Amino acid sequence: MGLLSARDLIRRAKEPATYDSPVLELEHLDTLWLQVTGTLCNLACLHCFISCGPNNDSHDMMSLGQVQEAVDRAVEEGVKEFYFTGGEPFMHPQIREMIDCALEHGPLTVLTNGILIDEEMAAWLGDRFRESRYSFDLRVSLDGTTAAENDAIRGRHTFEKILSGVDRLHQNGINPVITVTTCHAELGAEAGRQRFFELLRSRGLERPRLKFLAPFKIGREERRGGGYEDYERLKKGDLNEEAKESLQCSSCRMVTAKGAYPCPILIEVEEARMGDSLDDALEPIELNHPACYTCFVEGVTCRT
């Protein structure tokens, strides 16, 4: 993938920091992002890299025409998935109107803590995993095996209220991603690795699904565990033709109530934000920010 080598990594640590950032051209808009609810969520997370929660308002949620207007255009460009994010998806009161609007054309995942998936609404998304034409997948956000590793993370009680939402989409049917931030580094590593598979098929699910994510170190992480260095960033010349195809905003642009943006780490970014409309986004970028950095040194997609 053409990542950096550790001595590598140690060289640009000593030297001086420069800004020479590589240009990405958008190859194909194979993958389309929604912050279907903008930057409103029922937790306030500790490592979110947007901050969202409760009383966060930076990005409105989008309304049902915004996100059709987006999911249509999005398809004249031969767009091939869409996600769903916020904030948290079930928050907005259209939700399943906009989860029918999206698997009209093609895949669809929605990425979700899973505290508001009650019995009526799991009930619901297991008929649409059923009935769909394209493949429906559920993401839920879990950061520990136990209620003390997740919930210093995710807040108090939410351990258990998370697993009880895994709980409901398996008994209708999905067996959901679990999405794990490795804040906690050991959980990373193999042996932490084994402990979610222990921990879901002790729930029942025989066939566990995970995806681990490094941290990204803006938002609450910066506050949390330190931001970037000067020399976390991308110069011209680190990116040869394969890491370049790595990198999903090579193939994906992200979409909110107040325009577009290369991808979902930088929404909160004001130079990231590309235009109104995804029109504006379908243009090379700049990688000249540290998270991009992580994408590339950590191999990082936020895709399932």
Second form
Amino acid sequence: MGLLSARDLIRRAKEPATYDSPVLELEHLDTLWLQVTGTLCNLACLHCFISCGPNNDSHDMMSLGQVQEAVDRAVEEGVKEFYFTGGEPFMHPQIREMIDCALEHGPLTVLTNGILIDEEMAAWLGDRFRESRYSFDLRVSLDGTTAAENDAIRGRHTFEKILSGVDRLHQNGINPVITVTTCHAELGAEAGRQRFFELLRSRGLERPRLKFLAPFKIGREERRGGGYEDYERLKKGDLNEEAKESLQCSSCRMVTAKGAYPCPILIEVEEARMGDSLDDALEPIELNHPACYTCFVEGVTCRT
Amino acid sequence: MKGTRFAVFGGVYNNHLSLKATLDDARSRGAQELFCLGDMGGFGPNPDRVFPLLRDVDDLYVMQGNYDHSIGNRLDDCACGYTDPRDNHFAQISYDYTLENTADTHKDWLKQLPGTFRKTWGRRRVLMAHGSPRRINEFLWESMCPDAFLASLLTDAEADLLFVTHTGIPWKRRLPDGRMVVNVGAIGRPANHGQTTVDYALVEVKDREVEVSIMPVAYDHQELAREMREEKLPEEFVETVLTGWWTTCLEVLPAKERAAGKY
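Now the other one: the form predicted in complex with the partner chain, given that the block above is the form predicted alone.
All chains and molecules follow, beginning with the one already shown.
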């Protein structure tokens, strides 16, 4: 995979901070990300790499028309799957129409904190899950196996609210993927993972599905856990073919109300904006941001 | 008049009993050539028993799957890398057992197998691959493959008819323009639907058109279960053989396919 050796890391740390970044072609548009609610969220999690929250309108909500246009263009490219994120997608008043629009053309995953999924919405989602031709997945973020652990990151009383949302989905036949950001490294280790499996089984989810993600040291997370060091950059020659393939930006693009970007991580980086629409974003990209280093070293993919 | 027939199958998973049953079934239905899309090992008992049925057989062509690549190259694991420690545990048992019980001569054979087959059947350009035309380990699940994506795969691969395996669950889809993709499923393990049968694809070429049928095959699964227990393979694997439901390594299943299973 993309791991650097200890010797590489030491050599890197000693080098001056001037970089010649690798360039990555878009091999095929497998994944289209849509920032449907922009940076608007009902929570303001301390590790959010794009600092989403109730007052962040840096990226506006997308209109249904914008979503439709991006989906149609992606279908022309032979897209394989869609992801909705935000912000909190269930804050969008037309989220149902958007879900239907994407599911008509391919599998869809919606990333959510689950809090706004009430009984009625859970029942609607359950119907879509059963009726749609393509796979429909919900991914619910949870950052600890106790209220103390989770709420320290995601905000007071969120632990129970998130798990109640998970319960409602489960009661309606949906087994969501619980996504954990490994702000505390032990959460990603085997014993930490095991705790999440046990928590979910104890709530009646007999077949827990989990995804663990490394934090990106940008946005609010930079203030919480510290930013990147100078040496944490990719350089030409770091990527072999296997590493290129494993980077999701070799097969994904992100569309927001503000334009098109290489990936979900970099939408607050002005230089990362590739143009107004997906059409402008099919070009190769330069992996010159320190977050690219996290994807490479940690083997991160935002895909499920 | 009967057309020309072929058989395409994959996912043998050490199941020599279902392999024999599949070959017999396909030949008895008149298949002139048989194509195996790889993954000889994993899951089942006594790995070396499949090779006499697969090697140096005139009407049979065999391709390398990702498991064959790992075993052939004597790698340490199957490289599945599951999130759930339980899945990794079972995957490793299966892999270590297969690696240990596959003779060197068979490992060397697995290592040199080809990665794709191309044919022309009727007016169709046919491509066979293990995972997808792009990658040996890409899963093509029915619920995860939009028509537009499949069309793009076929165009890029310059094919009108694509056969793959790798997922273990069979499906086929004809696109609006007439091109077709077939996942032949697996013959070594039932397809997580509560039936003990396994699946392969029977192809009939007639009047330059190609028809594909997914064929269920019954075999002596009780005998396989007995052999698995004799080899001290996990009871979880035996349960799959006896019930038709998958019990481990379910993480790779998309939401829709996962919901259709028991676990």
